[in-house]
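A single chain, nothing else alongside it, follows as structure tokens in the form predicted alone.
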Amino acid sequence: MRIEIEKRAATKLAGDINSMLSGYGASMKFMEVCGTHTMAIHSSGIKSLFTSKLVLVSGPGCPVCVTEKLFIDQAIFLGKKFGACLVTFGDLIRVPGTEGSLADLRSQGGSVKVVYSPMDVIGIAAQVAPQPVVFLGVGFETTIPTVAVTLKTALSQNVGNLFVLPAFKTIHRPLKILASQKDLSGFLLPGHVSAIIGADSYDYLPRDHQKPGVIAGFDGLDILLAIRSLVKMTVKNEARIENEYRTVVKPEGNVVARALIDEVFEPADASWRGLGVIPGSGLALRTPYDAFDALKRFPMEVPAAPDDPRCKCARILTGELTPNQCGLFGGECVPEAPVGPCMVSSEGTCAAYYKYGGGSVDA
């Protein structure tokens, strides 16, 4: 019964969307910022419900995908040169560096451990001491507060062999860059990140760029509701931020989590795949937590690491291309042997296209 009700609701929402599109003179192009939304859109077959006048493209909301190859090379260098035990989330394990991946390093006898929570790294550091333990710090505002709690705990316990290789990123500055693209009509905004930073934090999108944004959950109906709102605002030439995920996302966000981030971290420049170096879009460790910074503790002798020029991951992350416009997709680049990170991560656009297809998928 519930499935039938949801199907009828989806059909109604898709009908509303297509009806508005039919009376609109131009096409609309919306970007889903979050990689989890990308996977949900493809797994539910949402794209197959719309006419060709509605285009959905993926953005830079996959933290593994936007982290550049140099980071993987630095991690592998720490493992080989200093015998560090590298601790990471699972998505990062197969991302290719210049000389292989973390999985390759582990198969060669290197110490690489996968965890589900940053707090696990404190127990690992105690187990292997005095061997240095380096947590690979990749993530957006959703993950960063848990890392902050971990470092506060490590500082209070005087853990001396724990370090973080930082590649943390924040979402607002790249969104401002992408909002300047004239062909983007609006944004499907991330649910998890917005739970931390708050719905009110996106006010610059309508104010400075005249672009609407809708915060959505991850159920297929949640996404369809958000898309209907975006289409309706575009038809009416309105731009505002709407929150369709009110049970989780508050206007002010999570005040406690944001205070934790501000206590442990400070803004820093960060390099993004596809967008280059964006001032103030990353986070560095404040004093006294900078004692955990692996970049300050270990001398790095790692050269710049450009991507394979044939890989289009960078252009996919900015909505310029879709995966099936990359000549490597599904041939030389597959999940078992990825050329770029967009095919590796569980939030990667290429992985979503490969698993579910890029357009018509049975709903």
Second form
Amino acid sequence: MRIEIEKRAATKLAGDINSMLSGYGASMKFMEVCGTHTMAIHSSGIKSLFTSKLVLVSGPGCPVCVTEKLFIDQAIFLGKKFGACLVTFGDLIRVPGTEGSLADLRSQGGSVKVVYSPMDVIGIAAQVAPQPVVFLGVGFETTIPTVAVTLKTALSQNVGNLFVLPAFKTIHRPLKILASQKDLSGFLLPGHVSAIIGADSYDYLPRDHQKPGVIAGFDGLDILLAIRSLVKMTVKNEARIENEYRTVVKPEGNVVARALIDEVFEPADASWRGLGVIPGSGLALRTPYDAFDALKRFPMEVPAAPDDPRCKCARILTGELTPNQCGLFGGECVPEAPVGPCMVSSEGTCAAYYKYGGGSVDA
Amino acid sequence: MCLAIPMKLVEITGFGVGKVDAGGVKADVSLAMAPDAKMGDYLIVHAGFAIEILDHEEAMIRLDLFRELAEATATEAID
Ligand code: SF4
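Having displayed the form predicted alone, please output the structure of the form predicted together with its partner chain.
Entire complex below, previous chain first.
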């Protein structure tokens, strides 16, 4: 019964969307900012429900994809030169660095561990002490407070061999840059990042850029509902932030989580694959937590690492290209042997196209 | 990285920590970001941390909305 209701609701939403599109003179292009949305859009087959007047492009919301190659090289350097035990979330270990991936390092006898929660590093640090343990700090506002809590715990327990290689990123600055792209009609805003930063924090999108944004949950119906709102606002030439994920996202977000972030981190510049260095878009560790900063503790002699020029990840992350416009897609670059991070991550756009589009170049 | 499925808080095991149940499988969860979570609440869990408590009232509103949308399709089909 439930499935029947969902099917019918989806039909109604898609019908509404298409009838609004048919009465509209131009096409519309929306960007989904969150990697989990990218996957959900592909796995639920939503794209096939619309006419070609609606274009959905992916944005810079896959944390592994926006992380620069230099970061992988630095991690590998810490493992090789200082014998550090590298601890990371799963996806990162297959991203190719200049000389192989973290998975390659592990198969050569290096110490690389995958964890589900940052909290696990505290136990690992105790187990392997005095060997240094370096947590690879990748992620957005949803992940950052979990690391903050971990470091607060580590400080209170005087854990001396735990470090973080920080490459955390916050979403507003790049969103502002992308919002100035003329051909984008609006944004499908992330669910769980918004749970932390709050629906009200996107007020600059309508105010300064006249772009609508809708916060969406993660199942197909949630996303359809959000797209309908975006299309409706575009047709009426309105720009507002709407929250279609009120079950989880509050206007003010999670104040406790943000206080945790502020206690441990302070704004810093960050380098994004595809967007370059964006001032104030990352986070550095504040004193006394800067004692955990691997970059301060270990002298780093790692040269800048150019990406394979044939990999188009950078332009895919800004919604400029789709994966099938990359010459390596589905041929030389496949999930089993990825050339760029967008094919590695379970949230990467190339991986999503490959998995659900069958991997053919005209998918 | 985001798990969308809410998990039920079934045990408070210590200060700021508990256990959630996801389809019979229990997992540890930190409540550091959701200090107001109570037994029986549904939590959104990310990397071992509850990031928010599901708003039950809003969840009901959402279900009603989908039901209404489904009915609208049914009546359109009859018309
Ligand atoms: S298909 Fe591979 S090489 Fe091409 S953009 Fe995607 S990740 Fe890069």
